[in-house]
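Next up is one chain by itself, shown in structure tokens, the form predicted on its own.
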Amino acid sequence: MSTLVVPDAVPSVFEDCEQLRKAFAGWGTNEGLIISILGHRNAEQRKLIRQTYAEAYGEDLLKELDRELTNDFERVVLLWALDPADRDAFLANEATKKSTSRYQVLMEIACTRSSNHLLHAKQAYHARFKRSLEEDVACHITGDFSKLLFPLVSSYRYEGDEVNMTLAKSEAKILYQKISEKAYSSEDLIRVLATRSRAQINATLNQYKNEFGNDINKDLKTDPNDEFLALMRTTVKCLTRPEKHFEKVLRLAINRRGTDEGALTRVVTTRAEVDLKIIADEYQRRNSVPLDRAIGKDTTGDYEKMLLALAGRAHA
């Protein structure tokens, strides 16, 4: 469920481009004007704005924004202005080069997007970086992390609701056996998580709990400090309850000393047109504070206003 508020009567794309051009003119940038336009346009409308702007002024709107804006506000606007598949390609490429939380970003893109979206993101990656995402994951990530992430980013899952209960029972046993043996990076365990449809994985994990007594993530918590097990648990959560994963990312980004703007920006820009409403409901249930109020308390200025616009505040 999207939180994006698009006005009933959207101005013509030419008018939007003209207004954006005005926002860049003169001595100072009119950030409020940028927010009022880009913060209230859906992906299709933003794409049309980028195309029309290039045709009308011979300038790349993204480069103009990059030139005019700074810091966290610049990042949130630039990420938002990108086509969703292109945005994920950019974030994935950034993640292959970074050491901090990069595994989680790649896993999010692999496990919380539809099969078609992941395919389009990989095509955008090709076009932008002249390499494949799989190639960069194989090149930059090693060991057990590569064993898990490579098949996840290579996946094209069935999206339907069909479930094979015989398979769910047999694969629940395989998962239990491998986890009991502490063979966490075994091919069989990873194959189930990386290839089965979400409906099939849910059936398998329900079977696992019914037959062996524990939620699988409890059994994957034998060592809370093991980074690979943490990634396995996050993979399971993203495949089964993505709103719980994103709620936790937001909670950690907002509720500690010093905001993690990178994580906050990533979740808001990638989920605003998908399920940010569901994530916000989960956030309020878990923290007894509305998400927009938490964001407003933790951020300032134009960055705050843009985030709040994407989080659904119509007047932001």
Second form
Protein chains: 2
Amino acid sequence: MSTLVVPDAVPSVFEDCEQLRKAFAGWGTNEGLIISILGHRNAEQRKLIRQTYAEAYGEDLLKELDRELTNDFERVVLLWALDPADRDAFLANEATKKSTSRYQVLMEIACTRSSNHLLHAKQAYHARFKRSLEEDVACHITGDFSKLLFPLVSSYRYEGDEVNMTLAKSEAKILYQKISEKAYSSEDLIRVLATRSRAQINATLNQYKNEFGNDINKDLKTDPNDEFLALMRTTVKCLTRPEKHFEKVLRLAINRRGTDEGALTRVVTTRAEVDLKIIADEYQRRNSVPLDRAIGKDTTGDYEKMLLALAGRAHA
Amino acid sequence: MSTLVVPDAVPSVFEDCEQLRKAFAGWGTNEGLIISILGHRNAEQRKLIRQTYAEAYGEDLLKELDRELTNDFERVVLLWALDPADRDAFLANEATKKSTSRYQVLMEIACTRSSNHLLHAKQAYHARFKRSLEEDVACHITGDFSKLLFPLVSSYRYEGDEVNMTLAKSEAKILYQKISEKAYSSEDLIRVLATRSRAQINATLNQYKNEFGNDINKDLKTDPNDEFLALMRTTVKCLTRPEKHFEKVLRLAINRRGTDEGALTRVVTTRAEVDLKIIADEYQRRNSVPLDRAIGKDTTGDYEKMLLALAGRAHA
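For comparison with the form predicted on its own, kindly provide the form predicted in complex with another copy of the chain.
Up next: the whole complex, starting with the chain shown before.
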């Protein structure tokens, strides 16, 4: 459920390129023109624009944008202009180099994308960085975080709907046992979350709740300050109810003192063409205010305009 | 360097199917006819034969072969008839269920295939078993073996030629340190082997030898009876000199009391279209006898004929 609004009659790719070229020309940049084009083209169309622009003007559109734009607006336009797989490669690479607070981004990419999208992101990672995502995760991240994140980014998860109920029961028991022993980074706990299919994990967690009374995430909240436990809970959420995870990221990004533009930009650019509509519905339910109004209240200028275009608010 | 001999003038796929149908008809099976067709068709051609056979006769060629053939001959024909990726999925699944002696098969599939071939094998695994290879490895294998095999089968390895010499030097040092401490299953040792590109591993191991005097595999041979150390050495060999690994598997399969048909069949069917020529050269160098002669001396009947057809001996 995409929020992207592509006009019924899209101009030809040559016209789009010409208009973008104009937006960069002369003194100052026409940001509105850039938003009116790129903010209303899907991944396939943006790819064609990048290719045609390079052929027509011998220049890389991304480099032009990088040169012409600044700050938050630059980042939202640049991330949006990328191929979705390449964007994830870029974000994942950034995340391997940052502090533990960024591990959430890696986990998000590993757990909310389809197996094939994650694969394409890994291929884009090879092309972009001449290394694998796996080696960077294994090399830069240590301890329990690595134990969890490495298999999450590595597994090529099965995506069928089949569920093995006997397995769900036995693994629910194992999870309960490990959590009771506070063995949160135990191999078994991580193995189930990192390798089982979403359908199977869902069955196991339902079984967990039926058999032992609590949502697993409640039992994983013994110490609210434990960052590893927080990452485990986010993993569970991303695998089972991704819209709830993204709603929370947006809520925390918007409601805190000083917006977290990094998180806001990431969620809007990575989900606009996927499920931002569902996330926005969840946001409204949880916060009693429409997502676009909340974004509008918390941001300004071209950055705001671009976010709102991607979030599906009609042309201003 | 394939050993497969495909005739210059291949009959049409319809003729091939008709001949195979004839080979199954009536009392008894015409094994020679089956060998003369399937033993001389490449993966693409065999795929077309399987498809056309199903369309023409409403029967699965693999099931027919399964019904008509027996023992070692059945296994070599069936494995050969499969798509290479599907064959690896089948072999890998078998290996997850057997004793530690079969871990070598998993490691072989993980380390001697290209990243994309390994990916296709994982996709075939999904289709065939409705589960992922990763979850079966993680679930069925435990301890140090799992610590090594899981990242090996999971990583989507980078395959470029670029080498970072600074990294090679620092990681050679880490490897030496861990091996000196006998920390053979340490995260760092496994991380380097499981995630770095082959070019980078090669540079690191060259650096290891230059700096510390020995081949790493010599330093990994402190206890010849340690199965984990043996698997580590095989991993190194498969990543750096796969033809040496396969030569040794063939040598041990042929030279032992009672041939190891499982290993012989596996290496011939999985390598015939890839590098069996190089492996055969290595075999001749190491054993002073041509591989096809050694195979002929150790096997009999239709099984022998099929192996020799795949190993490139001209039509008998």
